[in-house]
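Only one chain comes next, encoded as structure tokens, the form predicted alone.
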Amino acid sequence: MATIKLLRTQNFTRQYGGLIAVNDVNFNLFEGGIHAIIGPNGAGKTTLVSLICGRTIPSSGRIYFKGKDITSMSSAKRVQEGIVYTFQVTSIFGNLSCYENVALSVQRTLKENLKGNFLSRNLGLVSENEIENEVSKNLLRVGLEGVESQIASTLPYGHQKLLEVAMGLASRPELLILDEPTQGLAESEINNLIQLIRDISKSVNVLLIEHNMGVVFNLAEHVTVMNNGSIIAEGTPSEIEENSEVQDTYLGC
């Protein structure tokens, strides 16, 4: 396991009235590989990653990414910093083509990367060739080459999920958060997605929120278990499988 800390939360809490969704959580994510968060429904997993990506504001606590305090940073700014989140339910633009969906991410990313270059400021342009090359590269990476002109909503559900991953990769993340990526997929699609996530993790840090324990134990090097808004266990997949508290509260052993 890598020892360089990529992200950490300090006493992270999110409260909704009398409900504490995330309770004083100190979560650490290290560079390299795949880290999974598991737990029963209502454990606080999605709330925690919503706090990490900036879609939800903490009631108290701090968050640091690459040593930088990003607690007050907007979700859009966190994308620019390298934190990209894909949703449980796909957030693609269904009325646009697959090309246009990925191109939106590519164009935003290229423009941000060009900031500080006086020529780019004067011209304000990103070349169509650059966009086309990036779109093709990311569609190919997820196995969706050849569907550029297809309207996104007409894709099979599994391919829509892959399209959203392509959009995430087009943002050139340092941390890609995948929230329930196998939900609603057929077994063959899950097997293909496992290989894709493994390939992605060679160059991008992956944080995986997943109910399918076969997927988690197949992919993750490190697992965090949540229950009732708190972390109850952390360790390797084998350590988690053998943890009696995890067995009682989640794995049903």
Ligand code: ATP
Contents of the next structure:
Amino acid sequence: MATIKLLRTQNFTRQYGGLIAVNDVNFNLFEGGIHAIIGPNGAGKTTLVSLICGRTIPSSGRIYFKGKDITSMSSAKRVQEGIVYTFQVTSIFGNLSCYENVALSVQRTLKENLKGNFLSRNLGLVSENEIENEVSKNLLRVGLEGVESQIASTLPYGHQKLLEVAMGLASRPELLILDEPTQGLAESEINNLIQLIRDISKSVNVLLIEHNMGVVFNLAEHVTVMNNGSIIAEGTPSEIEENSEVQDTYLGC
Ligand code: ATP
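Show the form predicted in complex with the ligand, please, because up to now only the form predicted alone has appeared in this conversation.
First the chain shown before, then all remaining chains and molecules of the complex.
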């Protein structure tokens, strides 16, 4: 188990009126592999990852990524830093082709990478060739080769999810956050996705929110359990399975 801390939150709290969705959470994510957050509906999982990727602002507390305080950083800036969120709320442009969808992520990323490069900036952007290569590479990586010209909304649902992963990968993440990736997928699609996530995790840190315990225990090396906005347990899948509080509040129900 790797022990280099990639991300940590310090007393992270998010309140909505009288409701505390995330309550004084000190969450640690270590470099390498797959980390899953589980917990019953309304536990605060999505709110926590929204805070991590900057879509939601904390009521109090701080967040550090690779030792740097990113608490006041916008979500767009956090993508450049390497924190990329995908799923649950789809980010696909349904009326654009699959190529165009991935190309948008590629263009944004390559342009950002060129910002410090005076010559490239003045010659005007990124070559079409470079974009094509990146799009093909990322579509291939998720097993979606040959769909470039297809309009995204006409893809089967499972393939739209894969397209979204390709878009996430095109942003060259250091931390890829997958929010309920298997939701709505058939058993065979889930098996393919498990394999894909495992492959991705060889080069990218993965943070997974997932209700399917089979998927969690199959994939994750580390599991955090939330309930009522707080972390109630952390550990390896087998430690979590044996934890009586987790069994009572979640696994047993
Ligand atoms: P699920 O597994 O059902 O997606 P979750 O663990 O992801 O649940 P959250 O979506 O983070 O839980 O919600 C935690 C609590 O915060 C819930 O009670 C939810 O109703 C509330 N909440 C989340 N977002 C908002 C919001 N924008 N405004 C008000 N309350 C919210």
